[in-house]
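Take a look at this one chain, the form predicted on its own, written out in structure tokens.
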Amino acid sequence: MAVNEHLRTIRWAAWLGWQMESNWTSPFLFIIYSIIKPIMATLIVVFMYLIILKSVNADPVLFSYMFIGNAFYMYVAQVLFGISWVVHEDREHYQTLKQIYIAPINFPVYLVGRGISKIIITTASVIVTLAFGILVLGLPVNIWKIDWPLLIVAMVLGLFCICTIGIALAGISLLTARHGTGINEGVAGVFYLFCGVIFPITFLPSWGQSIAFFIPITYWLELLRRSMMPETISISGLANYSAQEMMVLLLVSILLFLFFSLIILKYADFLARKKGKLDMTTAY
């Protein structure tokens, strides 16, 4: 019975999130926006690579490493921010957080459901970005040689991991004003720097590499790259790890992050109730 209730919560929360994300303009303009935005963002990385290519003898494999990592990092930036922003959006913009609290639903499950709408939109952006890279920029990815089982399993685990981290940030958001979104952007920035998104973790100092090995996003991005273009293994800095080992590390880290995220959310929820922050507004 509880499982059915959670699935119902996820379904309706995802529907609500989709309505809020896509209902701000006409469907045609929304589709245009969804196509142009990821392409323009990707071109930033392309120009970065071209500038580097003029100054050093860059390895073409590095471009594939950068491009694939940047494409899939959209999930981290969008889903992580989307889940944590739910608190500010519902509490201050729509002022419905109290009603959600008294509804017969599980709040963490509701947050995950709202994150699903972000996952759907971001998936479209990732597909557009990868298609642009393959068809226009000549990204050497053969769709017939992609390790689809590895790609699908890694995607599911990675997205669940991002959702668990988003739950922790949502808990922190219960205790902050709307400008607390800087925390979300800061966390995403840390992941962007240390998880080998656009450059291998071997470029980091030793202490930076230690941080990279601790963050599950590092293993997630590496698994995605290996499934699409195994040649990137040579420069990733994770060649000593097999796909199975990284999958185990990713799964264990997900369980740890889920445990601590629920503790953070529960404690933040207790403080928010005690201090009367569930209906706090900060001049949204």
Given for the second form:
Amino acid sequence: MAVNEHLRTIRWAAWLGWQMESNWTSPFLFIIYSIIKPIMATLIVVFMYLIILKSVNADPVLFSYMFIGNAFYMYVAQVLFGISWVVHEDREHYQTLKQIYIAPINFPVYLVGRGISKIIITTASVIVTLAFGILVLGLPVNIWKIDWPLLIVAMVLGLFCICTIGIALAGISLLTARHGTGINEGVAGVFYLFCGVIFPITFLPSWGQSIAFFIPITYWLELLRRSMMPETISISGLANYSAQEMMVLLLVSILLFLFFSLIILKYADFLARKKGKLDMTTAY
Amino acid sequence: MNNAVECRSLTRSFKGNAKQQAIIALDNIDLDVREGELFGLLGPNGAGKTTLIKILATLLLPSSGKVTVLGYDVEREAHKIRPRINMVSGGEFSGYGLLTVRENLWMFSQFYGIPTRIAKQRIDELLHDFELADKADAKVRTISTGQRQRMNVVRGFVTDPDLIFLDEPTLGLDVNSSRTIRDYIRRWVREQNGKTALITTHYMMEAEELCDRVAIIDRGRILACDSPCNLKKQVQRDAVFTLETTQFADLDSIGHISGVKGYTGETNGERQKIRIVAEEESVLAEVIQVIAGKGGKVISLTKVESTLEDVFLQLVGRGLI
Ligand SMILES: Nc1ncnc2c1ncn2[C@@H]1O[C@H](COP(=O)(O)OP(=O)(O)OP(=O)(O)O)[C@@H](O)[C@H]1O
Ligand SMILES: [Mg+2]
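Instead of the form predicted on its own shown above, give the structure for the form predicted together with its partner chain, please.
Below, the chain from earlier opens the complete complex, with every other chain and molecule after it.
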């Protein structure tokens, strides 16, 4: 299929996603909500930290580690699970999945398109959260010293990776009913625990660290932190790897995930057609 | 002429619940739908109509058998089939409620790569044809069920498929909307070359007045497949007439005419009502002669037509609705 057709699919899927994100309320409320929500979500983690360590200044490196990791984890929560949720939304709520499915479009491309609005909104949330951290909480990030090339390359690879995993989960969603999405929460939990989101992977037992090394999110978050706050290297447990080496590791694990994701989706697609799951609606 | 659809020994079963045995939704079906045909699938609830449509529309895989649509295998070449087909299911509530009617249609037209100018024009025309023009800019969640269904019919045609599957498109619609849809389908197939429509229904009249050929399906099997006219012939009752005549002597003489299998007579004042079951229509001439010879006059004569409903009754053993 020509690149043009994929771009067209992405464009209209993204447009649809954007309508869904923004259409439920007035633009004003939408913006307020988009700013407040991520800050609130972050504050929970900040309070947890403050309860344990009393003040941000007690351990600024650990605080930065946690705050940055948690801010960027929003992409996992919003985009990754947003993409897999598309299947349930289209199938159960709008009952359009079968119409989309038999359209001459590439389904993973459609899913990624639907994820784009989430990427845009989450990016805004992440920026708001980081700004809030720097300006209000005294997060010691110097915006003049950020390694922008590293940040940008890591972001692009990371988003690619998140979309890839989202596609695999969407494939699994094809086969499960709406209430069968415990798998999403399971995956979210695994990533949150093992990928160095709010605590360094050195806190994990050795088997847990092995899992961390296998998941690209670990390298992605580490690279983002290095680009913004290089001091966090000292506690990350990944100090032995240079940024270039990590980039290679990230790339390799992404390719691995891409390979498996496409296989999972293809097989799930086959099973869904075989078992008649594409227009299944859950009777409650 | 090519076949738009070919099924060979198509079987589809569904796993039942625990311990329940598998449900055979389609049982060893052979079926051809010709290109350019308006083809009807007629059958009672649970006959397997929707299952068949889903398989043809590449939503569901056959359990066994070979199925080709527009010459391509549904299992291996779905991507070649999809650009040229579309599917509409009646009686369901699908659509992106937060988009307007026009936006919904537009988005799907873009997924099919319809050029902007053509898509715009076609959407306007179709909305007009299906009396939705005034709802074009209403959010889908605000329009009525019937309007939503019409929107979905429009969605089916907006991509200009070569083959369209319509699963009970008029289900639950009012008389006017149903007629609009039927008329449109008919024109769409008749006025263009090589466009094929496969429509399922359990409305006898719809199948009879709309379709070039009809397959009668029940419990996953095709019981008959032919033009409505031939189907009726296939199970044609003997020619049945009712006559109204003036009084005449010797009603019994009708019974002696060869070819008359039976008759009933009923006197109604000055009039005589006779119902004659004959082997064939030509017997009627002699009947009229005999009546005239006995001094009777024929006032009216009606041939009682067998309907698709009779065919259905005979084949399925029970009525439709
Ligand atoms: N996903 C499914 N799982 C299990 N059984 C199914 C499934 N889909 C259909 N069936 C069964 O297959 C048979 C045929 O169903 P189908 O929907 O094709 O009938 P239909 O002719 O479309 O009927 P209706 O007129 O009610 O729409 C039914 O017995 C139905 O219970
Ligand atoms: Mg049905």
